[in-house]
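Presented as structure tokens, the chain that follows is alone, the form predicted alone.
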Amino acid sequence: MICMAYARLLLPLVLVSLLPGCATFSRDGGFDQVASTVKAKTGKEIRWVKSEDERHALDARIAQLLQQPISVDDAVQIALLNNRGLQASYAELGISEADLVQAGRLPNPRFSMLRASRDGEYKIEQALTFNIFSLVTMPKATAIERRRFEQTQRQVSLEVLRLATATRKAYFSALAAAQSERYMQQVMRAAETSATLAQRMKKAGNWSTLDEAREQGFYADATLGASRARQASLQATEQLTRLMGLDHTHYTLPERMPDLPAHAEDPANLEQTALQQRMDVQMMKLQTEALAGQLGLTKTTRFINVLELGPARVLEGRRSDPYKNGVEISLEIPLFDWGSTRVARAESTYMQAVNQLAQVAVEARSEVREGYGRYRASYDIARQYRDSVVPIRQKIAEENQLRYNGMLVSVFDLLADARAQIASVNSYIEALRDFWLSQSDMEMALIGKPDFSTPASALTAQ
């Protein structure tokens, strides 16, 4: 009879001992999940780099897209595949499995043995041990640990998705700047040609010294504005192969901008689509919902901290005694503590994340509200630049040209018209540059938090 039941108490320890072969890790490590969700959000594909062989690959792939002057989906595409720091990122991706597969493994037996003599008289105790109350908790543990999991994966998906919208504005206004550059050094040309010109006319006595000065003043205005424009390049453009991951900037850019659509997009239910998409919202509700968990698997285990049960044995008396076979259970009382205070730390932490959920929400709501607020208002902008301001500058300056050819205006009239038609060619460069700045930012604002810093100080300077 003892024996019998002593194989009953074993057997629990047998199928518990068999348990851990069910929680295994994954093939891919959640990284098809991510691949997956930017795939769909931005048709490009990532690739977590595991090996030398892998690197070199994505080398000839990266130098593929580079041998041609790259579009922005091509910036995009090397950014996602060279971001070094994105590599790193996913690393989460597995720090977070690992959690999910421990929640849903076993605790290790625990092996206990007294072993006391006097004179012969020996007291042995051995004793082998499970924490048994963890088979309750299991179940809820796996599954907090595997919102997180799903928490991680979209905050990498984020990550990911952010990295492209930077690249697409970082392309954007490194393509402006390239621009407005090379105009700048055009500008810069002609004044210099007006200016040795007019230092010539001085010296054949037909302008005055006033005259040659502000020819002279003109020229060094177009040469601190080229210089400008190219310090914004320079900016602009390390920036972009800064995203991009290379440790060079041999690479070409298109020589102008993309044009203007001819009509803006007018989506309908833009407030429903983001909260619906946007991955932060979904992160704080799956957040949310491992908290609730957590409370809940808190209350649970509030008065028992540990119940482990397992065969014992024990010899007392002689060695050559047998043993007394019996089965010993061990419970961890917390005095000091109660659960209390965990409890209430946990509903303290729930209710933060309700709160910040809410706030998330209503940040969307507004967020995607102002983005497509810059959206159409920048695409309005950029349109009266390229239909009225532009085309009146330049019929004025034609006009002026005639009547400076014919003596009816002064030299003072044509120069004071140049700078203004500089200066509506450089604006609606800007201008065009925002705009594809605001649609990135209100593509963002869709599926995540957008960084509205860069075309609001471009639309602030207009």
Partner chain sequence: MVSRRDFLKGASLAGVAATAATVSKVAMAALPEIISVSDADTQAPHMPDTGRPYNPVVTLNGWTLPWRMRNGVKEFHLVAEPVVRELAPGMKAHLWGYNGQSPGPTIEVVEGDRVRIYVTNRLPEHTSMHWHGQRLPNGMDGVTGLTQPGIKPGKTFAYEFVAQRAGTFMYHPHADEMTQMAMGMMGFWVTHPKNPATMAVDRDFVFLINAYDIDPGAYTPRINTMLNFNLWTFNSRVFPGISPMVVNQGDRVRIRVGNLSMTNHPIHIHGHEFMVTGTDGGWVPPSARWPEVTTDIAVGQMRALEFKADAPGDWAFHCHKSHHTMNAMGHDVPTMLGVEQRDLKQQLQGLLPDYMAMGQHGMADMAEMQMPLPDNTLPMMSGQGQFGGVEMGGMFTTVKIRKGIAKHDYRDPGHYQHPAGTVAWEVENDLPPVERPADTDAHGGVEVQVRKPGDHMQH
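So that the term is clear: the rigid core is the largest set of C-alpha atoms that superpose within 1.5 Å between two forms. Numbering follows the first chain given and starts at 1. Fair warning: this is a prediction, and the values are worked out from it, not measured in the lab. What changes on going to the form predicted together with the partner chain:
- The Cα position of Trp207 differs by 2 Å or more between the two forms after fitting on the rigid core.
- Relative to the superposed rigid core, Ala420 undergoes a CA displacement of at least 2 Å between the two forms.
- The two forms, fitted on the rigid core, differ between the two forms by less than 2 Å at the CA of Asn269.
Switch from the form predicted alone to the form predicted together with the partner chain and give that structure.
The next block holds one chain only.
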């Protein structure tokens, strides 16, 4: 009887739940979309590791990549496969998809019951309520959740790409730091030789304590410089190790950084490309669209999730008395504002998103301009080092050698000059590193917010 009454009431709900267009869980949980975006932007593969076997396969592949000196592409690939933070963020996809699927399903009916008794007097209230309004809101809610899900996919893609960029930058920083360390050791050797000769000059009676101390001072400074360079190299290597998700540093980097490209890229329509491609812009756009949908919904109904309908029966009096059957409708009635506060809130939320989108767009354009400016300047600086500063220092060294041959300058001048020459090569290495960093930043600026923070080189001794 009661069951019959419930069944009658539930029937429309069941019908509604059979309506087409209901969301279901996808096979890949939205991961394929992310993977293809990453593939398109970086040419790299990502995996969502869900089992021990997959983990082992991945470990084997990484171990193989680590056998040779790793290229920047290897480093990025290892990071994308191995970084555990990334695996954690893939879970976001599942969560978001669950929300999406949930939005496409009917809310569960709610059963409520009140039972009270005194001296054999009872009060029992039972109600099964169901938010029938969700039937009206479901399509829109699903659309909103779909956008949210797409947003999450972009969010995850962006995280992957950000990690790729960070790894590239860490790779170049580590490579440059290792190269700098070697150069600083050469500087130290030059200074050490000077100091040794100075000691002998002093011993032979040719030099004063002052002259000797001056050379010892250079040596002491150069030793400091070499220690700093070693420290900077260690830090840069560990940074790369962390990003690659490795628990050891048993890998080798190449001896030299890649050469400066023959020409600096001169991409057209940078700002337009950034607006079209940047995922933060796209995400803000999706959010704005979602909020617009929500606002439209709010404006249409002036209610959000406020009407619930369900069968109810009430017992009042003795336990043996019959229940009174009925329907309970709970309705939040906006007596005073008819939902205007909710509308105002939705409107404000929407306008907030609109302005945030505008801000993100302005920043994106500016960042891509700055990114390109940095890229261009660092290219020119590196080229100036390569084509002018280093060859000129080389020329100076050669001319000084000729002067030494003519006993016009001393071996100390040659050694001091060798230090300066090595420093110029080191500066070129740093300029080359800055170029590769800024190149990574510029590419990042086209797909998301770049990180223009200064590289670890601040530690590198001069």
